[in-house]
Every structure is written in C-alpha cells, then in structure tokens.
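In the block that follows, a single chain appears as structure tokens, in the form predicted on its own.
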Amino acid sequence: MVTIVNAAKLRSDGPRSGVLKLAIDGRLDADSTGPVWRESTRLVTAARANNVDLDVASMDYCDGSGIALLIQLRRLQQKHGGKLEIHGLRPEFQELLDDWSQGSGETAPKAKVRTQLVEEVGRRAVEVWRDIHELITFVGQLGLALVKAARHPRTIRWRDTVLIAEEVGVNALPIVAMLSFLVGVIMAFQAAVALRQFGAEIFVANMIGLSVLREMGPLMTAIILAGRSGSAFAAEIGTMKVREEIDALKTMGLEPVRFLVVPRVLAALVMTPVLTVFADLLGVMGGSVVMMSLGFPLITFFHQLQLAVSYGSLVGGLVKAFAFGILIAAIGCLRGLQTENGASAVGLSTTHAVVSGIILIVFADGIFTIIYYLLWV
C-alpha cells in the first residue's frame, strides 16, 4: 500500500512473520507530517508486530515535526513490547533525533526490581548522607561568597538584589498580613474559650502578645516565604540549570553562588524580619479585635499587652526571622542548583525546596525555643 501526502510518501508492507515494514520518502515537514503521522501510527497500532523496520533512506528533508513522528512511533512500539529500527537516516537528522530523545528523557522501559527492606533503607540513608554532604559544601561556598561580598560591596548586584527584595517582601505583604491577622483572631478566640471558665479573659492579651511576637509571627512569615519565595528561587535557578545557563556562567568565569545566590540571600535576609514586624502588628491587631468583642476596651488590651511583653520578646522573634530568611533563600537556591535534566526536574526541585525549607525552619525554631526557654526562665 502507498500513501502520498503533499511531498511525503508512506509505504507499508506486512506484517509478515511478526515484522512490519514502513518506508517514508520525500519531505517530512510541518505540512506533510500530520497525515503521515495519523496513518503510520494507525498501522503500527493495528499491526502490533514484534518489530517495525522503518526505512527513511529516501527522505530528503525532516524538521522537528518529522523527528517527533519518529519518536512517537518508537514509543508506540515500546508500549506494545516491540522494537522499532530506523534505517538510512541521514547523519544530520540522526543528530536531531538523538537530541530530542535525550531532552525528552526517553529511555527504554525498565522492569521494576523488587528490593528488600534493608536494601531500601540503606539506599535512602546513602541519599540522605549525600544530601547532607552537598548542603555542608554549599554552606561553605555561600559563607565564603558572603564574606567576599562584605569585603567588596561593589561586586554585589545591587539592582537585582533590590528587585528580588521587592518580590520577596513587598509583593508578599498582603498574604502575610491577611494570614497573620486571621491567626491572631483564631488564637484569641481559642484562648478566650479556655480562660472564660476561670474568669480570666483579660489574660488573652498576654497570650496573644507572647505567642505572636515570640513564635507565630516569625514562624508564619517563614512558612509563607518558604512556599512562595523559596519555591520561586528553586524554579528560577532550576530552569537556568536545565537550559545550561549555569554552565555558561561557569564558562565565562562567573561563580553561580556569587552571581545568583548571594543577591537572593541578601534580599531574604533583609525582608524576612521586615515582614515579621508586619506579621506581629497584624497578629496583635487580630487579638485586639477579639478582646473588644468580649467587652474589653482597647486601652485595657494595650495596657495588659505592655505588662506581658518586652523588647526582648520582639528582638527574639526578629532574630528567628533573620535565621529563617537565610535558610529559606539558601535551601531554595541549593535545590535549584541540584536540578537535573528532564521535563519534571524543575517541578521536583521546587517541591524539594518547599519541603526542605519547612523542615529546616521547624528544626531551627525548636533550637531557638530551647535557647529562649533557658534564657527567659
């Protein structure tokens, strides 16, 4: 059977003895590929042959759409458990096919190998150890880059730092303010329910002031930035890694850590404490609204708040925010630099950045809590 479409001609023979023979002649371009695509995929699907021999020796021209057809036919055969062999493909077209196959992550299907529990635990332990090793190495590189930036401030890309700070801080202010206000309202109502049975609703102000300034303000701000800005850092740098822009920077003699990571770390370092101040303010405002709804005047709430909190509580929360900002930016950039090739690599790096960032934030918050307990008891 012979099918002629525009400048492309598709010939088929078989299947015979489990082999389907196809041949494509002429120009396989965007105008002629569509009909040839439909007819060839129909033949391969209907034949379900063990082997498909595709002869393209007489193909004069092939663009990206034609290469995509060859990849699709190969995938169909692999799906059916068969094999497709391409004969006579010109070297320039073969190079395009190889590039497309590598870029799309195309590999032969592999059978799943069942592993024992001990082996799986050991493999995960090795992965965790390697991740810790890469994290320690990155911390050293980042520390050295920050020291160089402090000694030579003119080498810092201040314009990019300001733009990143605007994205991290100013654009995140509405969501931080809204969530902080709602958290303050929720905590105040929950505390009022427990304290009402003792007739001690006035101490809701104490609880709101201490919990928001010491804990909830910096923690909520850090978690929001980990999901918003940390993931953005990982996606931006990961996309650059996939496009080989990181390799281009190294070729030009520019260190990726100093060129890409330092501006983001500085921006997060400055904006996280600023956002924390706004979160503290909105959280306390949420508590004051609840207290007023319970019949307490606003001046009573603020007098009680002044008796409960001190400047140490505010400074302690800002120190937390300072550390959280470094963690968020550093882990987001690290996951971006660790991005591998493939269509899903950037998404995986973004997910790992958010998960790792939240874990490190909670871990660091636990350490700060123990230290503050020993200092304030």
The other form holds:
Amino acid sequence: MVTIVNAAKLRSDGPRSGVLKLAIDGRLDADSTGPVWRESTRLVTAARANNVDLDVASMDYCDGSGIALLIQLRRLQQKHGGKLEIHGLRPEFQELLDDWSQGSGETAPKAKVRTQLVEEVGRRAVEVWRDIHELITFVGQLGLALVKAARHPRTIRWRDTVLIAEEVGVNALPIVAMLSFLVGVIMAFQAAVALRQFGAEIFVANMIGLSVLREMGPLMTAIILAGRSGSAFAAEIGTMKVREEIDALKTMGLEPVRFLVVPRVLAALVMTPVLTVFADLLGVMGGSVVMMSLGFPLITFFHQLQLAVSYGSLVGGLVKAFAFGILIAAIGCLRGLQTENGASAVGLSTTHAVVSGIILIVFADGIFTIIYYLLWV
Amino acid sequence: MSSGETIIRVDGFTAAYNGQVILNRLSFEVHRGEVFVILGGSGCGKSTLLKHMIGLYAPAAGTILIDGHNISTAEGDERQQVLRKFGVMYQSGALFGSMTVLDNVCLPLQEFTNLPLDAIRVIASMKLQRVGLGGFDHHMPSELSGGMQKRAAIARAMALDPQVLFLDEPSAGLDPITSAELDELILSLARSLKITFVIVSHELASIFAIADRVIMLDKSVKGIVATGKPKELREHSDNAWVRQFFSRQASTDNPA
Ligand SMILES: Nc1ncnc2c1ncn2[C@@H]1O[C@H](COP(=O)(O)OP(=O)(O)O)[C@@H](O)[C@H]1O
Ligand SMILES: [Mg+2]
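So that was the form predicted on its own. Now I'd like the form predicted in complex with the partner chain, please.
To see the whole picture, the full complex is given below, headed by that same chain.
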C-alpha cells in the first residue's frame, strides 16, 4: 500500500451574496477524491449558489476521478441554473476536462428499470396469466394437429416418432426399473415396521399393491420422464429456435407443431404407460423381496396381492400415465418453442420445462384422485 | 437481369416490437430477376424487414405483396402457394442438425411433392452439386465449414425451384475469399436460373460486386435514406453521407 502523499484537501468559504468559494489543494486522485467528493457535492447541493468559484491553482495532480468530480460539480450547478467557474486549472488538466466533457448519449430506447415490489408482483401476475393463455392456445393447436394426424396418419413423421420413442422409453427403462424397485423395497419395509406391532405384516402386500399401481408407478415414471425427456424436448426445440431452424420450418410451410411436437407427444403417449407397467412390476417385486425376508413365501404374498388389487387399480394407474405423458411432452415442447434469443435462453427453457412438468403432474394427479374417488365409492 | 416487372411490392410498411416502431412507413419494389440488396448499420432493422417480407411477422401497418399475394394475410392453400414462391437462407444457415445435408435438401421435396424417394434424392443431390457441394451429400451440417453450410442452406432454399431467394447476411462470419466465392455463386444463380435475390448485407465489396439495386436503411429516420444502383449512389446521391459511405470501400477495393 502506497502512503498517500499530499492527499487532496477541500477548503470552503460562503456562500456569501450568492457566491460559494471552494478550493482544492494537493493530489486529486482515485485514492483521495472520496472524502473531497462527499464534502464538496454536499456543499454545492446545499448552497444552491448562483456562482461557485472553484480554485484549483494549488492542486498538483488530477486523474480521471478528479475530472469526474469537476464534471459532477458543474452538473450539480447546471441543475438549478447556476454556474461553476474553475480557476487555475493547469493546461494539461484542462485538456483532460475538455476531452471527458465531450461526447453525447444517443436517445436510447427505454432501458429496463428496477421495479418496486408491488409492481414486480403485478408484472409476474400478468406473466403467469399470459403463460396460461399461451398454454391454452398451444393445447388447442396441439389438439388440432393430433386430430389431423389421426385422420391422415401418412403425414406423421414416423421415423422421428420411433427414434424419440426409443429415447423416451427404452433408454429410460433401467432407471425407471431401478428406482421403482428401490421405492417398492423402502415402502414395504416402512409399512412392515408399522404393521408388525399389530402382527399384520401380511397386509404389506395390500399396501404395496394399491399404492404402487395407483400412485407410485405412474408418478415415478412421470417424474423421471419430466427430468429426462421433458427437459430434452425443451432443449432440442429451444436450440432449433435459437438457430432459426424453427423460422426455416415455418417459411418452408412446415408447421413446427406438426413437425416437432406431434412426434414427441405420440412417443411419450405410447411409452409412458409401457414404462408405468414396468414400474408397477418392479415396485411389486421390491415389496415381495421384503415380504420374503420377513418369512412369507412368495405364493402367500401374491395371493394377498390378488385379493387387494383389482384390474381397476391397474387401469386407473395406466390412464393417469397416459395423461402424464401428454402433459410432460407438451409442456417440454411448448417451453422449447417459447425460447427467446440469447445464450442462456435454452438453459432457462429446460429448467422451466422440468418445473412446469412436475407442477402439472401433481395437479393432474390431484384431479385424478378426486375423479377416481367419486367413481369408485 | 431485371425485367422491370415487379415481383415484391412493399407499401407503407411499418414494423414495431411491443409498440416500439423499428421501421416507419417503408415503400419500395423489387423487380423480377434483379439482385436487390438491403443495406444498413447494425440494429437498423434489416433482419426485421426480411422477417416481415417472408411472413414470419405481420406488419404493424402497410402491406407486403409477393407476386400479388399478401404474405401476412394469406392462409391455407394460398399461404402454401406463396411460401413455395420463395426460399430463405438464414444468417446462421439454420440447417437441421439431426439430418444429413442431403436429407435437409430432400425435406421440402418430400413434404410438397409426390415424387418417388429416389427421384427426390437425385434432385437434391443435383442442387447440392450446383452450389459446389457435390460429394458432401452424407455429411452432417456440423461437419461443414461456415461457407459450405451457407451453400447447403442455399441448396435447400432452392429445393422447390423458387422465384425469389432471400438471404440474411450471407457474408457474415466468412473470410473475404469465401465470401467472394459465395458472391460468385449468387451471381451465377441469378444470371443462369433467373432467380430474384433479396439480400441483407453490409459488405460494401460484395454489394458492388452483386447488387443491381440497393436500399439503405438508417436507424435515425427508421426508414430508407437512399435507393438506387450502388455506383450511382456513390457518384450522384443527394445525401453527402451516403456518397461518402459508398466511396469509402470503393477507393480501396474498386478503383473505377
Ligand atoms: N424479436 C424482437 N423483439 C423485440 N425487439 C427486437 C426483436 N428483434 C429485433 N429487435 C430490435 O429491433 C431492432 C432491429 O433489429 P434487427 O432487425 O435485428 O437489426 P439488423 O438486422 O439490421 O441488425 C433492434 O433494436 C433490435 O433490438
Ligand atoms: Mg440482422
């Protein structure tokens, strides 16, 4: 650290009959301007004098920050129609002052201003509303495209659909299987600990059967799908958007919804129930492993399972899986199409796809629960 | 060369994003067969104008007619018909990264014609040959250099034999030699296939080499500051700044 030699000092006199006298001595540089800045701007603002005489004859050095102070003092004076006269500024510093004083701003378009909390809340609310609006429009377009595709199956891009189905379904199989099995084991074990107190461990089979088929199977599959495929759809389509490929499709007369969204939705539609069946199977297997370790033969477990679950549970779960598949694929594609320009835009879309996907799944699951409750009671 | 017949008519066209006007009441015409260049500094709205001309956005006011059809209101069959009149090469090329170069060119043919697949392949391959990419059929776009990607994009834009080709900054990101080769390709396509070109560019050297006519846009007036042949603008524009702008490069690259 260099010790400050001869740091700048401010002397003041007045204001007397409309004139404020200021004098700055010493070195006015980045290290020493701070105190002088605060003091002098405060004096000039408070005085509102017609004239400020600034004597800098004994200022022996001045850098960019010093010049900035001079310019700032002049601005403050101009603000209320006063004048600043600078005396004794050395020619080399005068040159600097002139140089930094020139140049002008373009009349730039309004920049984003930092907003107050209330305004921000309002803005977000409008954004959410607009988002819902876009979602509804998109659902309409998608529905139309799916109907058209059903009427003219030849227009569906089957090759893409099969490739995407492979990625969405086959490649997700190991992770779906592993997680479902583990969740089955964990749930069965937790239930067994609780039921043992009543000597009712056999009812673990009932619990596993119902919760896996109705809830855990479809839900686990859907969440894995949102993380793996919803995000991938958003990233793929978002990248295409940024690289103007979506524009290229449109000017070639190819609707992005038909071209990109329909194959993805179809693939997810077919693969989610299939994956869910696997998740169900592996979840139940996880439960059976726990039961066997508790000393129940496999046949007893499956017998109990048969008593507990009906085809209704299985089909109810698969219907849910259908819906989850459509939702995840659609929201992933929508987020991709909504991608804005810029390097970080694709990342944002990907995040949005996963978050919105999971929110939608949970909402839809709630709705299904109500519907099933009304139907089955 | 230009036949003097109008193929694109832009009339009182105004473009705005979120209520902020970018271009204000532009009117001009593009003639059949000419190479028409839209010129201007960064951010003055060249791409905006182009994207409206190809119907990606609807104008805030005014009309854009391509061969008599209003591109922004056309729907259904009429829209498909207008879209087939032109091809577009985007600034980044915008080739589909998951398809080979040949498949990129095949795509419009597959979607809009009933030709058998082997015929489509032959046609697409022929287009690639024409732009100097014979032998690159089975490369992926990412395996091509910047200049080659733009050629491939031109081949794709030409797949359905359009009357007009729109090019957004063909020389952006290219070295001068590659850029000059691309200019030659554009010229030869214009001369031999009688394709009308609408090109966004700010490369003076390339403008003098290829342009039949230019319009120059400027941010400060949100519109056109000069229209004409580049050489005439250099010699005779009423606007001193425009004269100076056109002479700048001419003095080094184009000793007339
Ligand atoms: N999608 C958009 N939304 C809002 N403003 C935009 C959009 N695209 C371009 N702009 C603005 O319009 C102006 C013109 O942009 P552009 O047409 O890309 O200019 P050029 O291609 O001449 O460099 C710029 O100020 C840019 O910020
Ligand atoms: Mg541009």
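Predicted, not measured: the structure shown is a model, and the values here were computed from it. Residue numbers count along the first chain shown, from 1. We call the rigid core whatever largest set of C-alpha positions still superposes within 1.5 Å between the two forms.
Could you tell me whether the Cα atom of A353 shifts by at least 2 Å between these two forms after core superposition?
-> After core superposition, the displacement of the A353 C-alpha between these two forms stays below 2 Å, so no.
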